[in-house]
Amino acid sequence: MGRQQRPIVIAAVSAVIAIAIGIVISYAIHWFPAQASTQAKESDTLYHVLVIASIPIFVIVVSVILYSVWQFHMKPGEELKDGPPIHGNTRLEVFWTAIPTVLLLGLVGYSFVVLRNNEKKPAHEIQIGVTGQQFAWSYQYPPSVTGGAAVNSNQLYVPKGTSVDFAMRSNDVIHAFWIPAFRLQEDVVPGITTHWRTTPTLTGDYPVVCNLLCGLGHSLMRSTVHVVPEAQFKAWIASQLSASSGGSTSGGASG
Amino acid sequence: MEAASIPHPAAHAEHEHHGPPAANRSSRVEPQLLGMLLFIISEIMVFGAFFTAYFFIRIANGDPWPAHGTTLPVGVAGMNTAILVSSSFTIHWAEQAIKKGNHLGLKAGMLTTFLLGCSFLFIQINEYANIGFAPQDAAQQTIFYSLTGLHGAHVFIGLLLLLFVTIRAFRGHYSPEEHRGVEVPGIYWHFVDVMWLVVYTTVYIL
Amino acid sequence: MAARFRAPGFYRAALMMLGGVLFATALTWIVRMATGHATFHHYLSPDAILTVSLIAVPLAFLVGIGGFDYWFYWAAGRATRPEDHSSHGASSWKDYFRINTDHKVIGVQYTVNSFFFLLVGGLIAMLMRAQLAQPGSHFVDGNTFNGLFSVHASLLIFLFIIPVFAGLGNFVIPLMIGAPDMAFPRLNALSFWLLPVAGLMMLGSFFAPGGAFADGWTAYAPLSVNAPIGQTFFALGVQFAGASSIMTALNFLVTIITMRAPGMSFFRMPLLVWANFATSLLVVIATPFIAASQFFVLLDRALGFNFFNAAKGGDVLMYQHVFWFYSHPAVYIMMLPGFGIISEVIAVKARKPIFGYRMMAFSLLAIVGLGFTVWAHHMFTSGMAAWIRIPMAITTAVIAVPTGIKIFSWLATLWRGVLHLDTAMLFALGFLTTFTLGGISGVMLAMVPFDIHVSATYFIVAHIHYVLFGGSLMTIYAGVYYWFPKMTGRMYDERLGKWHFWTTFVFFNLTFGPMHILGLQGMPRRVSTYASQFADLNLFISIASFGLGLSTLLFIYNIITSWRGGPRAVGNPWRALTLEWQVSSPPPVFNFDRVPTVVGGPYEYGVPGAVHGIFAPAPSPTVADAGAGVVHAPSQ
């Protein structure tokens, strides 16, 4: 009996080691770009939870396959042999129906918690308009943000530590406003205004990407988001206001 | 069973078996009938997709219905509904007639049904010509024309089927034993009628 | 000569197609003239003629080749004749190029035609990878690149995966259930000939003014509404491919329901039959939605309707709802028949009954039901109402349960079996590995906050290829190797087959594995150039993809040489129990001399004296009502 069980013990031990190594590697790999918002932090944690939950499942599947190939492959002389006629095992089937159901519902429940935290409206937030058109982005800073006239710019500046609500509109076809460093995106749809909100936490310049095929120039529909300290943001707004003070109302009216 | 290569059907037709063994019938439902019912499921889903469009434009977006400045001829369309519904009865009558072996009844029933269907389509086209708006005007007009037009296309297909059945009826086909050729197109025609009741209710009345 | 043009065939088809073009020209001219100069500046518009031609010419071709002949007889009131079988069987390769009502010939036609489009689609992928090997390269221009990935996806989805399963099913299912043919052989023939039409139409779009359709296979409105005429080729090509799928699905359902052999209760059907039954339900119910979505686009394009014109009250998101209501179930249409193939292969090659047969069948039906409730998980970032994400995320997570049941049951089937590790089995095991990965990334994508980040990125590209290549294509290879002796009467080269498996498996993972990271890192899909930070991984992927492309040549070489000169196959080389293996290879023209009687389950390997079907009259009627898993072997 002991000798028969040895391969299974070897397989089980290797599987456990593989799971451990897999989890370690999953932390070592540099999966994401810079983590520049509170939402990114939550969503990266979710990702790691998902990976840790997935590794054992994958390892178990592969272990069973490899173990079967190792132990049960046809040996010489077994050409006409059949396996034992096992038709099923209700207890086992209930087990592998129930456990994944619970696991999946648990994970999806946790993802809703993350979603709610990420989309919660904070006490204070500013709104910035985003307009997509083939093949460029432009940004509208309303008077509530500028403290003066509305500003329309092709540059995106956001203050660090303040929640920003992007109100997105399209002038032609569907685009998607994606900032990988914030881990957030949403389609920009003609006819409706869509939103997402983020709180930037890390100063720096990050790419803004159009992530929905919008035509010939889609590959080049890029922009940059500048996350800057509050004071610098105010200064930038002030410079925009003074620059456009000549042709005052041009920005806000077009949106 | 030992034939390794496929024998050429023409070469062997005379001396080997002349066809396949009769298939076992594992269900009481006729294959043709079942095929038509499944096809109607597909058709219902086509209408379902158009009704989805209708739902989004009229209900989800809350656009006024009918669009401002347009009216739908509810009365005329109601007349038309009556015409189409009565054609369902006449085709049923034709089916009953042939089941009893009454060829004259079959011919009369089919011809009446066909003519009723034609008048429905004619009135519908006439309605398009006089309704005073075009599908290019706005989304409501688009979906009005699309739903009624989709149904009209089905009436047209149904009429073709009815025409073929009528031709065959006048050529003396069908008998009390063999009347599936009337029955299966008949089911399609009933479907077209029922679908019109749905379209009429949602588009004109509600 | 005149007779040549009157008899159904390619000559008549060519003539009819010419007529189709003339008809389209005349029709548009008359309509434009009747509606007047105020609306139209020119009576002859190339776009209008092309659009109408794209409907008229394929139909004319089908009439010419003879797809409708019988129904014309019927319509004209001539005497109906029962199937005369004159077009059964194939004695030379030329018989594969005519209307043929034999399900085995149609099965081969389907399969070969599908693999032709696999090669074309694969070649297109190679061009794309050549462009993407370096950022900012100019191997092809931007518009061509957009056309390449759109045609790549459309061909492989609508002209390869969906029809190749229908082809294998066409060949095998009537044999498996003990039927002499499909329920509607003429419809079956017509459904095949729609496919080359649809495929050539999509390929032909490359020659259209303005280039091929370039809006992705999803063809989101309003981009597709304002695109050049190439988009019409897609909108109409999909109609023909969709009509073909619906016809075949209808045929499968009616055949399976009404033509099973005596004793073949539903729970004695092989799981491949179950899988195609479930798939056909999905096709019949869901396919009309993609047809409608493309009708909407076409009406907007050609006649100026306002379905997707936001300025006139149209609704852009409606397109996505209608489109995904088909295209999500389509994922299962592309996967369930593969599940069926894997069940056949694993049971036979592991010499064990399928573990939990009934759960395997029920989980298929569960996937069918749940498959209709998850479509909006493609739209988590679409701007639809936020609450819809919650039910859709839950159903998406739950649909992994029946899929998991299948995976675990296959693993349990392997356990303590006698594993014959030939090519078909290797592909089945490879499938289990890669599809598990695809399933796992699928579950991750159900988690809304994560999906918000990776939606429409290379993570999605990786996921879909793990599901459709690592999932569907692996099962297709397994199925082709498994039934190759039955379909051709020849054995394939096992050594080459194993080489094919290992090269495919390794290069597949090297190609698509790193794409997950690219997506997480922030590389969007459907771009012809990218930020330089992604350059290393992309070069690596491109090189691996060329290896993957080359590995396919091993398969093609093996199939062609084996078909021409492989050793003759015996009737049942795998010692399988299911009925298709109980006749000669290839099967006789009419499948069976006598309809077999089924007396036991299809997978009773290891059960002493187990028999699935016998070719004698039923011993007694009581045998017919027993359930699956219970063996009533005649005493020996």
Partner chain sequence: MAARFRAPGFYRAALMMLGGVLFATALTWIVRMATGHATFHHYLSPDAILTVSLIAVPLAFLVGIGGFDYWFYWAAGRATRPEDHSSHGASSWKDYFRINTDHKVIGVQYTVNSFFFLLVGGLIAMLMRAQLAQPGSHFVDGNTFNGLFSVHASLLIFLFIIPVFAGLGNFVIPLMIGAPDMAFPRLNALSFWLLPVAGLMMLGSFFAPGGAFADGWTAYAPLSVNAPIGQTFFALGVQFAGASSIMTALNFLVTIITMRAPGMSFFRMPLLVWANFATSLLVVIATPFIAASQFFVLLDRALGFNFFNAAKGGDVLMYQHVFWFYSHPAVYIMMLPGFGIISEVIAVKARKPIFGYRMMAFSLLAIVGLGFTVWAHHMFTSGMAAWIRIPMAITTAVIAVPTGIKIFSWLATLWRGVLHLDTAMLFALGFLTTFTLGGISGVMLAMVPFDIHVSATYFIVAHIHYVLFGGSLMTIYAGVYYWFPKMTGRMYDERLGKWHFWTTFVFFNLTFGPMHILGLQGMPRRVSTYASQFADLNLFISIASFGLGLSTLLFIYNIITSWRGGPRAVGNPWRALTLEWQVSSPPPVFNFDRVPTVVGGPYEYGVPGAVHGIFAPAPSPTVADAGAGVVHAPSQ
The other form holds:
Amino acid sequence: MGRQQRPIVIAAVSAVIAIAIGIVISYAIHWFPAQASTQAKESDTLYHVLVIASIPIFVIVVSVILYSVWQFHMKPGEELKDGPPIHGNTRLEVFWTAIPTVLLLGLVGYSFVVLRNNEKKPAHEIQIGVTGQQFAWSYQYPPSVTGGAAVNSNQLYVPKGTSVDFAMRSNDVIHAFWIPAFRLQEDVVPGITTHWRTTPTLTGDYPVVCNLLCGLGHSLMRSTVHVVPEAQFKAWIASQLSASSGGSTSGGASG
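Complement to the form predicted together with the partner chain: the form predicted alone:
Since only the chain itself is given, any partners or molecules it might have are not part of what comes next.
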């Protein structure tokens, strides 16, 4: 191996090792909470694909910069010396334009597929209303869900395995309805109704967060989504209907 080739080989080997270490670390770190919806799984896979694509690009760019600093830095006495004249390499320019273009289009296409799958409406779906206001969430269960009168509640219950379309409204300012375990978020905007859908897959209690600064009480604007089996969901709805017909405050039952 020639003396001139040795620095290039060292830089290339170091870059390959750094890429491998970066990818391993990206999988070793648990970035997200539990996957509690079908959308969460696809979103997490998309994230890892983007990370795997980004790490080599980052390492290659940094490696070229460090190699250039190492091999072509200015030496003492060369402060006023111009570098040698060079001419552009057309093949290289085509290469470093075409490769990023193909990579970017591929990632955009895959992201579109994931978004389309996440938003696809299934054959069976229920709709639950979400109302944001400073500084609380409330939820509306229409007759199509309750089988009787509409139910207004400060509790969010959803059945496991059933697609839920959240119809979201705001009474005052812009909020953001975010359930980290579902990996989905949507702005809640005054004057319009926004939507997102999810299919819960894991029973449990998960935080609901407002993810936009909406005022002094923003940090307190939190709630909980209870993912329960279908039978338990129906029992909870029945208890809310019973409480409403009995003159109790809707949403008081905790399930």
